[in-house]
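Only one chain is shown below, in structure tokens, and it's the form predicted alone.
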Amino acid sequence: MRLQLSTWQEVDDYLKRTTAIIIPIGSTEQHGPNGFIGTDALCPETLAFGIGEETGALVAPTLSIGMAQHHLGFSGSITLRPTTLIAVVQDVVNSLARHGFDRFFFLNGHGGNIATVTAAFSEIYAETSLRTAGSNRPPLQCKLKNWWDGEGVQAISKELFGKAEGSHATCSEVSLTYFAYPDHVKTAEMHPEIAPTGPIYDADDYRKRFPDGRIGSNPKLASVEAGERLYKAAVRDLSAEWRAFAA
């Protein structure tokens, strides 16, 4: 069930039966030489449908500009400032109890959101410990969760890509792009085969250390089947944690 394509009246019957929503979360960043800069959003939007199509939970709007200041030095890249991102959780999340929602599961697709987002529920949650909320708010929960987390996920990719895997522009994560849009599929050659890794500062220092975008990974081994098997283990082992969440 998604939030957009629902009227205000389906939402009231919704909240009759959970107060819990799925919220993606992601970027617009660039994914290396074969990968599509929508990946870190279009992953957890694709598995978040998943999630609503296996549970009939609610899917909110894709947050799809993240914290990504280090992939300004690629074309097409797009970031928030970290108080900027902070505010827009806290924007959205308030908005959403208002009208009862009180479990909030942000299903992640950018690692470099993961300690934005954390500090963006320490400010939600010190609104209540400090009693500056609205009193028509309720006790909230929200959970952040990396989509590649999971076991199955783990499994497939340590089986298919091995050290390949790499840390950005993922095998994993373009693969799952190419079985969700596969009239879309990218081809290129990697120069190395495997990229460097390395730390992470600015954008002008990635773009010297990562010169074509990639982090210790090897794209070119993305397929359409690999992204078929990793969504399907990825919705299920998602669905237990939501449902345990939602709970």
Given for the second form:
Number of protein chains: 6
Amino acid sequence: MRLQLSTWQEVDDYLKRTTAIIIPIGSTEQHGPNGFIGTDALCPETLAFGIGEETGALVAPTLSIGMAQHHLGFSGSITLRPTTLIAVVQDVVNSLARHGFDRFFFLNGHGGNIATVTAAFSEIYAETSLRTAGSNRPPLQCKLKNWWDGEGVQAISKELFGKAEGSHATCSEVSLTYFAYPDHVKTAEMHPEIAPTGPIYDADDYRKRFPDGRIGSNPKLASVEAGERLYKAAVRDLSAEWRAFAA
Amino acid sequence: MRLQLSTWQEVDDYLKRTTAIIIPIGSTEQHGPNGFIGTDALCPETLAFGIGEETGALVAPTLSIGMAQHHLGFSGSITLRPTTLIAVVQDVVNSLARHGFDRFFFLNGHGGNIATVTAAFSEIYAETSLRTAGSNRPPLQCKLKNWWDGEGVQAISKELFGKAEGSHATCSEVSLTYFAYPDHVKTAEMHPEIAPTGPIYDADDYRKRFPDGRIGSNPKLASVEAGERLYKAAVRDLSAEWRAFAA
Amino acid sequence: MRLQLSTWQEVDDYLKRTTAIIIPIGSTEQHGPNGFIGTDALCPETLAFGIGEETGALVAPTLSIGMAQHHLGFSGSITLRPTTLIAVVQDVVNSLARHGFDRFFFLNGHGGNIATVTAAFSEIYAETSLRTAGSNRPPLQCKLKNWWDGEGVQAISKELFGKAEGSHATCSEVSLTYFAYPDHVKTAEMHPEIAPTGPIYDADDYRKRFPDGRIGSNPKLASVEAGERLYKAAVRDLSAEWRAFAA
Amino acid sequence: MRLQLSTWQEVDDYLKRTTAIIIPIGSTEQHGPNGFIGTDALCPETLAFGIGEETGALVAPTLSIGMAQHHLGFSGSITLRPTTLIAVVQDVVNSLARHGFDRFFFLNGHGGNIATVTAAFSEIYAETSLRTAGSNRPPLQCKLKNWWDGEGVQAISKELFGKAEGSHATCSEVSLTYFAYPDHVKTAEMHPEIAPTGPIYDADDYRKRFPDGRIGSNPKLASVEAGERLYKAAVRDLSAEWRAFAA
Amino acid sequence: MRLQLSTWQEVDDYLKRTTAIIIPIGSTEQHGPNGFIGTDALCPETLAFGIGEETGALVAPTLSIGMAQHHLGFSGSITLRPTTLIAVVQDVVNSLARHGFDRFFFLNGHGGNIATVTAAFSEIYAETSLRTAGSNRPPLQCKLKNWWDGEGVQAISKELFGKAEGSHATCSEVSLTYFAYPDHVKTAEMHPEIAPTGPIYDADDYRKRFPDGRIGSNPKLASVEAGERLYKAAVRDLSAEWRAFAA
Amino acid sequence: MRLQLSTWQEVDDYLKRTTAIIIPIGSTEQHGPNGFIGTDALCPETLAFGIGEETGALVAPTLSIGMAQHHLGFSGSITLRPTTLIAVVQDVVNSLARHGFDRFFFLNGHGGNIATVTAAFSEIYAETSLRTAGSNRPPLQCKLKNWWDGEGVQAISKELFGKAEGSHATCSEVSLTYFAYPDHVKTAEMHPEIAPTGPIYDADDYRKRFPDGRIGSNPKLASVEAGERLYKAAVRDLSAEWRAFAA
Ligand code: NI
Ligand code: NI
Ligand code: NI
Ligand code: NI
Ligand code: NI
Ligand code: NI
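Condition change, the form predicted alone to the form predicted in complex with another copy of the chain:
In what comes next, the whole complex appears, and the chain from above leads the way.
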């Protein structure tokens, strides 16, 4: 059930069943020579729709822009500063809390969001802890779940890509977006085949360490077929997780 | 050309042709008994893709959550505080400016965004005017364009809906989303047929004045067919506007 | 009744009659070769005193500095960043709300303030809508009224200045300040007679487009006499508006 | 020379002579049974105009609203939060610095402003010290001067009022406003004659300690005549101070 | 070498050898019935002094207050909101960067700080990536290192405490503080012996789940002797890590 | 009683006796050729422990980093921007207020903190005055006390150092730290013997006026013995002050 395609009366009805909601959160940043700039937003969005179909979960609009300062050396990348992203998460949660939502399942597509979104949860909880929360706000529970963390996905990724999976512009995430947008599959050569690895600092440093944007991956191995397997496994993994959270 | 489906190298190529970009911006808020909560985001997003096809414009991911504090009395509505939205617009523009973008065409779907987004532009320009902008930021031009403002759209809206068009949950915007999502067309009775009008203050006041969420409209008149006519007219109007801005 | 010249006991008495207040808001920015830098603050201040005499309205001190980033290319111009101005408006309203004021009539002298002050109103309303407002704050209504918007003023301006009125350093506003400060009438040549028009971005861009600061006007036509007519019409227009708002 | 009554060209000329400016800063807060709510803004404004006449100093518009949270228990009082006031002072100084002003003489009328405005100066200097100031900002010098601190004023105050001078709603400040606005002189009984003294915390506490708003004063002794003597002494004291600062 | 006990000339000399610095960061929060409220600050401080002796590293003053909103249900706990802590880390790093420091080794004593401090690093890097960093700031590298993460410490903890180690008010951290402050060793009964485990939300929820403050631990097992072994192992682990980072 | 070495149950017990607490606040900044960079934090910390022993007062962890922007021209100096320090003080006070603390005795070691910390108090009180404080926060009283202000200290300082005391890197503060850390006494020549005096603006200006960091002092006169006398006098002065405040 997509929030964007629902009426407010339908949301009222939903709230009689459960007060939990899925919020896909991603990023807009380079994903190497053959990955989409929207990869990190499109993955959780696609999966959230799948979970929604599977479980009846309500899916909020995707927060498509995340914390991606380190990718700004590559054209098209967009970042929110951490403090901006904290304010966004805070406003989204507080808005929904007014309607009675009290459990927030952030389905995340971007490693770079984890710290900031977790900090945002603490900022929100601190409003309760310091007694400054909205005067009728119920106790809240926020959860950040990376789409790739489930056992099913991990097993497929290991089987199909092994060491070439990498940690940015991974074979799995590129595959998943190819499955979701098969008309947009891209071809590109990779030099070297497997990208280098290393720590992450600012955008200038990142571009020097990772000249084509990938970290540790060879996404030439990505495919629609792999994406489909990953999609199914992820929806299965995450639907179970959602059901436990929303129960 | 959708930014989310492009690679960074494709954006590099695009920047050789033009340094302008379209950024759809909307809201997530009730749209009465038969309108989608996502109406204000889905309209500019749909049209931006149309303009992109027509003109080759690059389309950034939609900013789906806007300034909608007055709708918080209705379930599912989400707001960013104005200061949060200003920070978001600022970060998006400054990120893209780093890559060389210098003209930003915000295609807007929500009247409630106009003041805040315009204030955000001033906040951004003030960085230049006070000499605190990023040290290599070029002079920037930001434009906010409401999708419904063109002559073609206005004429159709007048012809089809006349006084029933209204100002929130309008027949035109509901039609446009029905055209974009025909499987989700909703049916609902309207009491009264044409909703009341009045000023806008906070969410509690809004709910009292406008009990089902509409202002001045009878969106029962909305239809896929009307949406199609509006879509074509809007893409035509806005493509011309975009070409003039990006030239 | 000027707040600055009242005691707190007199304000207590006033609050028994009405809980509305006028807050003049302007700007400090160049107004071309013969206009005062204070024009946009002095106009609403002068008129607010007039309305106060006419209607007994309480007039708060003028917020003399507004959002004027685009004028910073000309000496003496001062801006608040939009986020600063939002905080100022918020604090002023919340302070007065503690005393029981609940309707705020911002009499505005500067087009550049409109977006930001409107955004500030939403920031204030959002405190109610998100339930974070001061624990005893009543529902609030804020209104922004441009002094030049009334019918009487528009008619005189059209009659006297026609196309030479312009949109910045207008004949009308210069006349009104000449009427208020006749000892300070200035003489200056205008080249060209009628200033150019165009869009507004940052201060550097502004200075290039509008070399002497005016937009579209020939304020050489300004006079004390015109100012007097405008003053009387504006006080009449605005007093009616105030009465309706404060009733 | 009043900035509000000058043109930008006149400010350009002034800057050839000196790059210093006077900025009156006050407050809007109760001043007991017979003092004006605007006392703290009107005093430095009146004196600044006097200094301007005496020395040719340029006088910016008065910042009429200061840090007055402790007075919010009395109707009509308005405060900026300290962080808001810091942002205001910062923006004012940075705007003027763009034109070449580099010495800022804040003529203060309110003890409650001293800490916050001094903190604001540090916030501004920190931009230089941390290298984040506007890219062409010169080294700046900000000075806060309380109008009542000069020897001349102190002597008169001691002579005329002795122990009845007090520290809020003082005989001297009330006298000075009576001199400036003789048509608004107020009469009120004082119980007790000399108000109590004590520390300052929040507004509720303040109202309990100081039921009619005064601290330690008996402003029944205030008079137009005393105000005139104080005015002359203050203009003399402060003009000397200004000349030393602006030299 | 403790920064607090050095002169600025000694820091100048140090900077000729290396531009790296250790910054201990902790928290002030309940640590169950027999743990110090200062545990999380005292551990990294004690160890940082040890590393300093071992390697000559310069040790900044401890940031003793961290992100501990979830502990506010227990007396004496203090939190910074995440956005406050981000600002603190930002200011500390930017201050030191002005002197030429460019590698910052945050030695952390509190799991609850990890997300926020990592977000702070991104906020700092974003200044470089968006070109708004101080005009002479070099490229920076920030590292967050939890004191308990090294192999030596993990092995001892496993050997001595096994499952009773827990995750808050752990046997290891209590032991380490007992070693550092042997005069303050506390005795208390634990009911149940091993504390419950569970997720962390706000302070009210925390107190319900973890009534005496511990999570999963039995710190009755803590001892000065264990603390000494942990101290030595940690200094060894961390000195190696520091040397690699500072090289 | 040091908060860092207490358990939460011990704090619960303390709160039955008194709801006041001491919070040492200092700075990390150059103190001339022979003074410690930590002088301003170590002095109040040392004294607070003394007062704690004398009176049983609870002593919070030292806020070691203050407002020291003007010292950034000397290596090792660290500043918080005033707005950051305000947020820190606000969070510390609000955290402790949740436990029932309502009187906060900030024992200060740095003149540069006075304005900002005083502004922070007003920011905190404004939450009460504007009714936005945490929903169960009691009325609060905050006090800033400079450790050197007592009569006993002043007398010794005058007797021992006279005009050589100065106002930064004073003989007294250097002596006090030498007493507290006798192993770290430093020797350095002073040129000139007594440092120059002057106003304080930004860090570049400061370094020009005060080339070795001192203002008006000759801290070569500092000694452990003097420090001991000052320590005893200060503990006596301040314990009396604390008792009056906490009663
Ligand atoms: Ni990714
Ligand atoms: Ni709409
Ligand atoms: Ni104007
Ligand atoms: Ni006063
Ligand atoms: Ni711990
Ligand atoms: Ni000192």
